[in-house]
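The chain below stands alone and is given as structure tokens, in the form predicted alone.
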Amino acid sequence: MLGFRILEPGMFSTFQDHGRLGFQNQGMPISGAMDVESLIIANKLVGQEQAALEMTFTGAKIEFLKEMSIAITGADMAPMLNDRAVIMYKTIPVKLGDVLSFKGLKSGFRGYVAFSDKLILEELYNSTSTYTKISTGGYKGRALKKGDEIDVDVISFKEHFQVVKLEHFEPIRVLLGYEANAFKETEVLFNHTYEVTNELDRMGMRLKGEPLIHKESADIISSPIIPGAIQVPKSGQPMIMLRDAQTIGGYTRIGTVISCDLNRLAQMKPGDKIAFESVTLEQAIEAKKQWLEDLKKLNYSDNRRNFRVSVNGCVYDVFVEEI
């Protein structure tokens, strides 16, 4: 059965899942969910646990062609329902005919929207996750474009939750490698401010700052990484593996960034600032614990009131709620 229809795709919108997790060894890129947090908020706000469309910089416009209920989490990009401004981070109930759009970026980087119907969209090695290199995954392999129809199964989901959005104020947090002592220096990294640049994917991000100095070459032998690996070529300047990296690299790494802050990087775009804190590996295994309890305590509420009224002998449930 059709359930949407794509009028303007976004600058880039794909599917995306929590990836393909245990393929490295074959080749297969993790990829999945930038934000893997605003993907699990978002499916729960629907009770799903599937692919979002996962949109960059710009939203992408959507005309539904049955009722269902979705949820939109992420980068704010002013969403709208026919014109009127809507929430985030909250149980959105949609009708035939109605048109999701998008304003404009107002913070953040990459916006998700969950679909309580299931999706049918293209399976690999376990996942839905769209990997436009080798155009699998997701919706045909690729971005979606304008016209699109992606079709469902019916799921019923009558729900209404409302959550807020976790706050996240510390540096991004990495565990120096055994490759560390390749620099000069790595206290560089941690003592300097980087900037996001304009080479910004899927699978990864370069920044501007400080160099970081090799002692001798910035090549090695090619060898697995994984996302969060900083990688330093000869520029001296980071770059940082994201969720497409390629399974093996031939750079120095200097170290990895921890996995729940790569929800963070996800959200960073050009002209931004990242500050970086170095950590043991029992600090970030506590901070992976703490991050994984701050979202199963997250509550999820329903702030409607309701109502039955009666008019001219018609009885009708209404549901008043704050917007």
Contents of the next structure:
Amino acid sequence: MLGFRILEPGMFSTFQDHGRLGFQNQGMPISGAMDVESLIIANKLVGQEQAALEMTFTGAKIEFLKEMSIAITGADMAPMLNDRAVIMYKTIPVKLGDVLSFKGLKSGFRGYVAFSDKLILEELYNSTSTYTKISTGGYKGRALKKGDEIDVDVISFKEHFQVVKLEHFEPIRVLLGYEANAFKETEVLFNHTYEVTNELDRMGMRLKGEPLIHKESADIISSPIIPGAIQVPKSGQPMIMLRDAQTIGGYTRIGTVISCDLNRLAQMKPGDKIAFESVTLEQAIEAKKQWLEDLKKLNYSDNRRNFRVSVNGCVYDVFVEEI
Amino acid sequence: MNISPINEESLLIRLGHDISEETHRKVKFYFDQLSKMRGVLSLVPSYNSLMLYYDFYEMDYYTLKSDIEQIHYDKAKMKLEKRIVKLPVCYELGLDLDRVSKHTKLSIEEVIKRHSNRDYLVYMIGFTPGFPYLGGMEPSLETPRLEVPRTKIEAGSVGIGGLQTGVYPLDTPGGWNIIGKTPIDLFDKKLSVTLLNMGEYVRFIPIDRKTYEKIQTEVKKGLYKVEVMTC
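Can you now output the form predicted in complex with its partner chain? The one shown was the form predicted alone.
Time for the whole complex; same chain goes first.
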């Protein structure tokens, strides 16, 4: 049945889940949510494990065609429900006719909306992530447009959770690769900040800053690329390959951003400055373990307060929640 | 063989320094061997290396590295069977045949003769889903890429870019010289299948426009069966 209708799509909104790992040898990138942390938390708040709506820079305006629960995580785009501010990182029950909108980006770059009902989306290789290059997955393999209506299967979900957002303050951690030898001085990457340019999408992020000079050629025999790989062409300006990047690349790579820091890159927008830190394999493994621990330790508490109220001799159990 | 970590859940196995059938055989050997290994989530071959994604929870880099190093390249274990996929190509639809002919100083007929009916090795699939990196093109056919790339090259276009030849499985922008078109789908979205695989061979079979249209109709109806030869 009809779940919700898109009144305004936002700059670039697609459905993304964890992506399709295992098909890169067919030229199929993993795709999936750019900020996996926000996807995981949003889904937990609505009891789901499926794709969420990933919104870029501007949020979507959504009219609900039936009741369900939603949750908003990631970038703060000043969410409103029926023109009243609502809280992020919390289960929000919505009913038929409710309209979710976003006043404007306050921090971050990509916001996520998860839904308690099961979304009926196009699937490829066990994933409903949208990969627009081949018009596959998600809603008709493309970014949402005004008027799009998304079908859902009803799932009964009556919980009310809230959670505290995880904060990250470390620099972006990079594991130097074997091609680091192709560069005169890898330290340059770690001693300067790099600015995110306007050339930024789900395939990659071009940076501007102190050039990374090659000893000889910037070209290599084409070899596999993973999300997080930092390719450096002749210009010396690094580009970080992201989730929709081509699976094979031909430029020297200085190293790879560790996987949990990709979530933070997802929240960076043009003009933001990035500081990189060199880590060892052990430190990279420790970082991932720590991140998984932090996720596990999150307390999804009931966000309502319970009162016993007596009115005219009758006793009521009342739940009160902050909107 | 050289193994190094890429991030905390993937590593790169380097098996050679060049683009050659010998190095390719090594890559294919390890691809086949490691596909069976527990905890391996993805294997991506390229000309001279193999990338491996492993299960972060189950595997650790040093154990995996050591396990891989114990697999010795055994030529004898390689299947000698050669799979040749015959791709019908209508060279009449080659938008840049004139350009290639002029650059190579060969007649159009000669270009077609030297391009078709040879077996090209599929070194790997990448660039877009289903795009084969082919090896074995006649060096006399080398033609530089277009100075201004096209914003759209239609799916099925067969091209020459420098010393390389290939087929575009999808509409994409690109700078290769288009010398023909195949009515075959190299990437079937409905069945989630790429037609070509690493280690197979592609042979371009010239067809005329009428046959092209006939096969195109059959493909659209799901009735066409691609001819594959094994020897």
